[in-house]
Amino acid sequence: MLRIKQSNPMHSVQDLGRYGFASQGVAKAGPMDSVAACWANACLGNAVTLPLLEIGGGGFVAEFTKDVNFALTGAWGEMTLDGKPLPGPGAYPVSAGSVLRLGRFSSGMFSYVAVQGGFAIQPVLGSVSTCQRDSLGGLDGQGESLSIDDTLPYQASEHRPLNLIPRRYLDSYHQPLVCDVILRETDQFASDATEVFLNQGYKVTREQSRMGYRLEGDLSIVAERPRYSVPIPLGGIQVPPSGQPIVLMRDHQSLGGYPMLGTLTRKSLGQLAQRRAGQMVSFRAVSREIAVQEFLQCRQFFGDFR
């Protein structure tokens, strides 16, 4: 068991998401940063579809009750095992009784904790992913975040050597971010809307959630007219009447009436999710073919990717 000793509402059980139910209004859910989540399972030799923990904002303490190998990836900061600092993202052997503490994050927003063999949690609609909005997934199947004294079952395993992720694969969440976007051509925007969008920087606002991130730029984007509500994709960039974009995240609604400028690639979506309020992001247009190629490369590397 992994016994939770300290937690907050941004700590949850996730896997790669709940697919095939958008027509019924069910969110995909899943990890805010797919790449970091896949790394957590991959460096243990797990299938990347196995359940793991998403730790948003630090403030997490847990005790391992059995010997196991665990992985920690994504956001980084005050990470310790039995009071000793961990050297970096990767897989570690751990003994029964050891305590993992994730304090304040100095880089990024979301960390991922996986164990060899995965956590044994019952799926709901084919996934364990926690979605508080839909009251689905998680430990109890009702969409609740992790709480103190929760226990997550896992199988004991023999210790393996330390396995850090090579530095060339690690993202820096401090650097200014340029997101790749597939532009949409069907919605009615003012003639200069795309130019305005691509040629200015945006600040991540404090309005950040698993449903969406609001951005703020110096110049507003003008839509010529609204449209009826239509299905909207993960990573979609909506423009409300304020003219400031909203990027749709993992727990976004299935229908929306705001005009859409385009859709972020899955990798860029995860990198945006790791940015704090006040950090700057900008956007560049990529072709659908390039975006699909990047997605397929991630699938080839990890064995699955969503």
The other form holds:
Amino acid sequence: MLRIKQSNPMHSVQDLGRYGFASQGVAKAGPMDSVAACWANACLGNAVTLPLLEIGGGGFVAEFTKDVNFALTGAWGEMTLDGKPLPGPGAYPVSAGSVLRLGRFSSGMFSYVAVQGGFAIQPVLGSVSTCQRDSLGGLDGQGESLSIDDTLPYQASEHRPLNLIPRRYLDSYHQPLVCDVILRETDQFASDATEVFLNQGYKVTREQSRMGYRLEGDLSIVAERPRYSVPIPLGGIQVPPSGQPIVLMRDHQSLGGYPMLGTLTRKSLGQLAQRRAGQMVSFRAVSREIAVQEFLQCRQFFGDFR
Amino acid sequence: MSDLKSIQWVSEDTIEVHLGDPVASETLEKVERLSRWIQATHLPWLIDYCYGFGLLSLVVRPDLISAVQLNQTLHDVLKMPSQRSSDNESDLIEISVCYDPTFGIDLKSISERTQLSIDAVIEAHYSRDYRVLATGFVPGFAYLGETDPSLHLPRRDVPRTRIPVGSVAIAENQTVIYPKQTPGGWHIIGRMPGSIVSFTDQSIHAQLSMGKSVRFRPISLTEFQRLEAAHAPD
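Alternative state: the form predicted in complex with its partner chain, after the form predicted on its own:
Below is the whole assembly, all chains and molecules, this chain first.
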């Protein structure tokens, strides 16, 4: 098993999320960057739906008590195994007693740690994904994040060959990001809203959580507040009265009372999730057809994708 | 095409279906039919769904269904004869509420703002039946409407950080019951004994869901305490 030696509240158990309960107000949860999370399982030959760890912001130390193959993807920084730096995202064999240390991240916000065969964790409402807001998932089923001395048993698994992640699929989270957005047909905004939104850069602010990321641009967007709350899609871009957008992340509430400009594609949402406060993002419109094509390619490639 | 206002893809896997005016009974009947159908039918293309105020949001497998096919399917469902008949009764849920000022901490301010006596506020609240207009926010939370126009008030300017479980509250043209302790900006008028929602590892049992109606039954503080004790775990 994996024994946690050092942890923080942004370290949690996730899988691809909790579906089927949105009508009752349950959040989807799941990995903030689902592309990086899918790679962690995929390079071990696992099904991408298996439980793994999401490590937000570094500061994670854990010991493997049994030989296993593990994978590390997503955000990168001072990553060491028994004190030796790991060369990059991918799968590695470890022997019993090895210590994995994820120090300060220099690129990105969330890393993913998977083991061959997956961690054996009891699902709640069909998923192990930790959602603190709903008090669901995680090791105890009550939505707690990982803490020191937690032990995570791994599922017995046959040894499968490890897959390399081709270089072209390795994301760097340093550069300014251009997000793809499916725009919405709506009459709740001033006529220049889309133009304002697409033609300026936005700074990621410190107000970022698993529920949403607040962005900040020079010009605000003028919108009417609707009378009723409406269902929110994952990646939805809400505009509150401040005129500064909020992008809704995995733990978002199911209904919201602010008008929505559009929705980020799932890939762009993961990319945005990896950006830290102060980094710049901008947006470009993408047709729904192109977005679906890309989404289905991910689904086909990974076997599932959410 | 008259039954559905519009269908829009809002992301790669999410479709929104506009069903009409959120408080019109016509809309609520459509919602009811669609939700019964969703719950009763195995739909391989459907991953999740959510309903709120005239809008049905469906998370689908875009490789298994197109917007055109979905449009046709929903039309067919809405055209089917209504199955609402014998089980009508179970759709009306009676919920006991204690309107004692111990729980109804905003009754006094509501009375001042609406210029109604406290008793008149309470009576206006329990003397009509409500329908579920939306579910969501947190597990078990349902928006019920419409309340009597004399009770319509905007939400509180400063939301409370903690509202006790079971609190019954009003704001705008709606009333709600808090399924868990959360922050909230609604005006609190009473409390129900026990809980509106229960969990197991496999499921949620929420008493209020799409298609249900609610009738509030006023109870005394003594009866509240008796019922609350009966609900308490051993």
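Positions refer to the first chain, counted from 1. So that the term is clear: the rigid core is the largest set of C-alpha atoms that superpose within 1.5 Å between two forms. All of these numbers come straight from a predicted model, not from anything done at the bench.
Once you line up the core between these two forms, the Cα of residue 190 stays within less than 2 Å of where it was. Relative to the superposed core, residue 178 undergoes a Cα shift smaller than 2 Å between these two forms. The Cα shift for residue 99 between these two forms, taken after rigid core superposition, is smaller than 2 angstroms. For residue 164, the Cα deviation between these two forms after core superposition amounts to 4.0 Å.
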